[in-house]
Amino acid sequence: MIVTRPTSMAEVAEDLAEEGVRPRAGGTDLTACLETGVIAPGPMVDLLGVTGLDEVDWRTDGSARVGAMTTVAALGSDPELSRAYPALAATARALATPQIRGRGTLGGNLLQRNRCAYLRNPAFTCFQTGGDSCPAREGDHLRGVVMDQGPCVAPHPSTLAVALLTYDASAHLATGPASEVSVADLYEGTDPTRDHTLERGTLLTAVSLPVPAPGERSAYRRATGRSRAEWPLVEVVVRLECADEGRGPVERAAVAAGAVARTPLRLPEVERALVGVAPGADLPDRVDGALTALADRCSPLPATGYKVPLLQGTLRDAIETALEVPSR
């Protein structure tokens, strides 16, 4: 296989014009895909040697431009970027393996393939695959969809994704059409070929991130199947702007869910429903409102209405989490 190293962006364009190449970042996901036959074997462009692209720029307005191989675990250990942004720092600090997370980047983990059986195994065809049907809609879908987006039933599995929404972050693009788009953006559920919606030798090359809030409250919870290394059935992070740096009631509530539904989600009914709560009360029959009419929104497959109280029991333990609700 071939296997090119540039040190420029001129020269990561130069390769990824050529047909069939694809660029190589953590490689922590693209190695499953091609021992499990989700990606052929072909030419690659490593990208660990350009210059730039794991460096986190400070602007003069405190806000910050975070390069797409920034490795999880800088993310997640970078003091600086921990005090800016602790729902995106704590995020990171909590998903995979200390293996996982020291080699995975910011831009692999956002452009990851889904982790569906059927993709992942070569006896099976699928809508990603070339097939025409979703063998897990009728099959063996306990770790799917609850929110139901589309044919395909596997959720995405970007984590810093849920996070970077609760920022309203953009990401940064390079030999594409467009320059820049929202994180929200890389993401579009109905169609069923495709875990993100970049082209092929478009590159994802840095994040945005906002002017940090200084009255941040936040909280990041996952529930999994077992406790360590599994990914998560539901997770979901909760970012909260208070007065009174923190101290006074939330003002601006940001609150998003991933492993539910085929994109990452926000769920603004409970944020609107979050403006105004004190921190250290216990909250308002309008939050519980709020949790309970999120079972209005989802559309369980047969095996996954077990997600729909989990995500509101998950949810409200990040909420009295951020808030320093006291325990009952």
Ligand SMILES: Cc1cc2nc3c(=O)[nH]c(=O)nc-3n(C[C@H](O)[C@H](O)[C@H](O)COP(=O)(O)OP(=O)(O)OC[C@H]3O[C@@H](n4cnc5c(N)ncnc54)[C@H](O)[C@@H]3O)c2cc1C
Contents of the next structure:
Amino acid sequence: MIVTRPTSMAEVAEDLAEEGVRPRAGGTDLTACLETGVIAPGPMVDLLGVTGLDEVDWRTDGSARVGAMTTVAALGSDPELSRAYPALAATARALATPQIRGRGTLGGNLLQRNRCAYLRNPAFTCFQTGGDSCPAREGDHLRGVVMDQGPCVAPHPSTLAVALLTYDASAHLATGPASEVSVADLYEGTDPTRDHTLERGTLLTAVSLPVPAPGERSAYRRATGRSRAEWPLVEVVVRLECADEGRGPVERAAVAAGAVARTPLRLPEVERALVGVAPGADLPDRVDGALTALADRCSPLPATGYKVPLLQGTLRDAIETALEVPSR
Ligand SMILES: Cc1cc2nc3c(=O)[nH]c(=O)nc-3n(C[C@H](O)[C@H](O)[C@H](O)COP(=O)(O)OP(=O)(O)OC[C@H]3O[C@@H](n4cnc5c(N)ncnc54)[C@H](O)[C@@H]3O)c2cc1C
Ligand code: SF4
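Would you mind giving the form predicted in complex with the ligand, to go alongside the form predicted on its own above?
Zooming out: every chain and molecule, the one shown earlier first.
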């Protein structure tokens, strides 16, 4: 297999212009996909040695542009990033294993393939591998979606994307029709053949975050079937921007969930219910009402009904935690 090792963005662009060339970041998912036949072997461009792709640039307004090759471990341990974007840092510290976090990158995490067992078993074909059906829908879909956007029922795997949605972050692209898109636009719920919207040959170079919000309170919670080295069954990020440097009532809430749909999802009914809630006070009834409305909106598969109360409970836990922890 041909692997080029460019050191500059100009060289990367040249390599990616060749037909069928695929970027390789940390390689943690790409290697697994090659081994299981999810991805056919082909030429690759290794991004590890490209100057500047792993840098964090701080703008004068206090916002950050984080290079796509920044490792998940660095996202979780960088003190400045943790202070400015605590929800992002919390997701980075929680996902996968120390080994994967040390190798896996921001870009690779956002663009990894889903974890469906049928997809990763060469004995099966499905929409994602050129077939015309979804064996998981009729078969084992215990870890599948709870909001059925069909026809593929595998939830999106990126934990970092859940946090980035709550920051309304944007992704910078080196090639393709737009040079900057929202992270939300990287995902598309209905195309069953893919897990993100990036065209082959397009490089994600960085993610831009907004000016840090004063008085932010946040929490990340995940429900898993085992404590280590496991993808979540449900995961949620709650970010609250509160008045009076975090001591006053919630002025703006951003809430997102992962592992429940083909894309990471913002939950507007929960966000609306949280505006006006004061830290330390009992949660008003309207929050329970929003969690009920969310449950009503779910469309579980035969084996994923358990995720509905799990989502509600995980959300409540994250909301209570965000309102309890000291603000940044
Ligand atoms: C036991 C275990 C548990 C895990 N748990 C979680 C979890 O809870 N949450 C979670 O989010 N992940 C989890 N993961 C997955 C892990 O986070 C990913 O494998 C990793 O983040 C991928 O990053 P990478 O840099 O190695 O990507 P790679 O494997 O190098 O690339 C992944 C894909 O992205 C493309 N790509 C990479 N970088 C770019 C770029 N800059 N521009 C365009 N395309 C690019 C590649 O071509 C490839 O298709 C887990 C993995 C394991 C093994
Ligand atoms: S859920 Fe998606 S990835 Fe899994 S078998 Fe169905 S189409 Fe394929």
